[in-house]
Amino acid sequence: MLKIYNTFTNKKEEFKSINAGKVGMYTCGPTVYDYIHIGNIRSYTTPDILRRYLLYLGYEVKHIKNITDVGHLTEDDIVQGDSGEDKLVKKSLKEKKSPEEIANFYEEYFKETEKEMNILPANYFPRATAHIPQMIKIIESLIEKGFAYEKNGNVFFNICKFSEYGKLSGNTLENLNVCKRFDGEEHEDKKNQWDFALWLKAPKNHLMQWQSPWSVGYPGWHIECSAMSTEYLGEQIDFHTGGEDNIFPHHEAEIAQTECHTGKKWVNYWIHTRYLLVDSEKMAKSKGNFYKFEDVKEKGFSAMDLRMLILSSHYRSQMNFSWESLTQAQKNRKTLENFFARITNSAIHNFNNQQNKRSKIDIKKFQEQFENAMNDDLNTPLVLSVIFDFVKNVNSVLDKNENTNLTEVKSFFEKSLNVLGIVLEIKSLKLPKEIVDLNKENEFIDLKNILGTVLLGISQEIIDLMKQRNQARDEKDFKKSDQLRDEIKKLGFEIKDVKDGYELVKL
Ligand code: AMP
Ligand code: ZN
């Protein structure tokens, strides 16, 4: 049974889905005005692990991640962030490009980075600018129900009308000491300083503006998530995720808007990832102290090294980034890769020796440990230690040349790594000659399956070409054999002739 920490109740809770077997998940996506940094990557890895584990448990998951391409103002640390410039507008003025060009460029970069990091793509990445009518509808409903008010073309949510305000973050009306006085510290049209903008009237010549019943203007930052979440996932959802800085004011505002609009409890489990720090300070685009994915790659690290590093600390602990810890993560990744090569090679070389072997490895025990760790609030550092323990056990069996059921070993290893989103790639494998014998249909090994998971890019076509080439060599037709070698090369692999077989190398 999966237990997950819910920011809403401040405790670990057993997960129960709203609809049997199905999960709806919403993640606040990036504001696309700059390169995403590795702190952002950390916060997007958490819902990815959660989603992968839910898939492992057999749930069908619908995951929505929005793209913020309007409304996120620069002064978002101040009160409710209704002052300052729009981050996209500011960047487009600086780079002399349209906000759309800026947004499209960084959205593309974001998606590419997620892909390289093996973060499963959301089922849909809705853009805020494509959902202005849905936002207007919710704002109209909030005004009609008395939760929001308009002044001078600006619309604000009146937090004093929502007594449950603060239930996520603890910044309750009492704690914020509001609704008693108005000191007009922020926007002059606000009734209370903590009221937040739903719609703002655009200054003259503002780069992004839309018609609305109140003014030609643009939406506040928070309303987009209420609009897109209800649009794609309905009025009640299982999970909502984000970074810890989203808790307040963003998610608090989202709850106020959505629940006052629908009259229903909106989210069952709130999941927040703690910060990635650099020298004990938050890594942030606005602070300029951030590392992009490129910075990591330039120093010779791969996406999977970074993923290993992220998984090595629990998502609810703050994590201090250092190049030393990334170097250690890279070593760990290589240990897993060597192990994967070893069991794959052993499986291939013992392919006709697999049946009736009693496994020395208690797979069930490791699987239980793996699931217990995942069930305990996605405890990935513990999961990694279970996997390394498993690797140590299997290695010691192989060192002693003892028989073990490698197919099961390999299957457990692959399934666990899949939940963690770790892809291991082996560059070359030795294949005994008999395994690619065209005339021998071997019943013990599914070659495409066993090779396909390690030598990424292998296809049935390549395997067939290898078999034909082996046949040509047996018939001493070296011209044909060379032709087939070239064909294999065109498909991205080199085949080398070695003692008693072949070596297949990924180019
Ligand atoms: P933004 O594009 O600024 O809206 O941020 C996108 C996501 O990354 C949000 O969920 C933030 O909470 C999260 N985030 C920002 N900085 C960090 C950080 N240093 N560590 C972890 N998550 C972060
Ligand atoms: Zn959001």
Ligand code: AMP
Contents of the next structure:
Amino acid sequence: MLKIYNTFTNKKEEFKSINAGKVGMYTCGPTVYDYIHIGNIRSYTTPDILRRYLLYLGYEVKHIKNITDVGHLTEDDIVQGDSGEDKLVKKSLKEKKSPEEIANFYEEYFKETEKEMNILPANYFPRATAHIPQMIKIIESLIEKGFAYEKNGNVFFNICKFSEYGKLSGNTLENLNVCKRFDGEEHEDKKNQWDFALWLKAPKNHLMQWQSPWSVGYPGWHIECSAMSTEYLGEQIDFHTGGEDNIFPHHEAEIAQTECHTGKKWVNYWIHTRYLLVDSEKMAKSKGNFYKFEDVKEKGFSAMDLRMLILSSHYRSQMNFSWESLTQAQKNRKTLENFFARITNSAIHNFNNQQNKRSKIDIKKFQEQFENAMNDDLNTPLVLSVIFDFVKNVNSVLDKNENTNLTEVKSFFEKSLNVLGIVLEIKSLKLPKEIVDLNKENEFIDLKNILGTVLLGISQEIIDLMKQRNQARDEKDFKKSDQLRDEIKKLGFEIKDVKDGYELVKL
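Could you please show the structure of the form predicted alone, as a counterpart to the form predicted in complex with the ligand just displayed?
We keep it simple here and write out only the one chain, dropping partners and molecules.
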């Protein structure tokens, strides 16, 4: 049974979905005014692992990840983040492009980075600017119920009206010392410095503004997530994820406005990823230790190297990034890749007599260890330890030429890596001549089962071309054989003739 650490209760809790067999998950997505960095990538990897394991357990998961393209202001680290310039507008003016052009560029960059990192795409990526009517509706509800107030075209949520404010972060009304006196307000129209903006009146020449019942303006940052979450997932959801920097004030504000609007508990499980440090220091451009995905690739590392490093640290632990640790992660990835190539090639060469072999490997034991580690709050470092122990045991059996069912070994290995989101690429496969000549349907299906999960990109077309080439060589038609070899090459593979078969190499 999956137990997950809930930030709301500060303890591990057994997961029970609101609707049997279904899970609703919301992730705070990027503000698309700049490139995401490796800390952001780590934060987005956590919900991906959670989602993958829920799918493994048989749940149907609906995942929403918003795109913030308005309302996130530059001084978001001051009180409620209601002062400063809109981050997207500021970048728009700097680059002399429209806000939409800026948002489109950085949203595409974000999605391409997630794709390369093998982060499953969310079911929906709603944009804040496309949901202004939903935000206005919630704000009207909050004003009507007495939780919000308007002044000079600005609308604020009055935290003094919500006695449970602070129940996620611990920043309660008492601890913040509010609702007793009035001083140091962040915005002149606020009743209290900790009240937060739901709607802000736009300056005359502001690049992003909409008509509302209160003014021509734009929404506050916090209201956006409440509107998009309830629009796509309903009034109650299973999981809300994000980085620990979102806990306060962003997630605290989301809870206040959503629960006051609906009158219901909003989120059952809050999942937060801790900060990423670089060489034991906070990442910052001024320190020269601010790394984007491109910086990792320019050093010769792959997306899977970075993913291996992220998985080696528990999401609730403060991960320390260094080039030395990434180098070790790369070595670990290559170990898994070499093992994958070995068992795949062995399975191909022994595919005819796999079903009757009794395995020397207790796969059930490793599967239980894998699931126990995942059930313990997604303990990916322990999961990796289980997988490497499995690799060591299988390699030992293969070294001794002892019997083992390689199809089962390969199946467990691939399913485990799929939960972790690790993609391994085999650069070459050695294929016995008789495999290419197979005509029996049942044997051909077995071969497809072996090749179909190999992340080499072998298609049915390539298998067919190999069979045709083999036939041409048997008929001494070497001209046709060479033509077929060139066709295979156009598809990204080189076929080499080796003793007793062929070697297929990815170019």
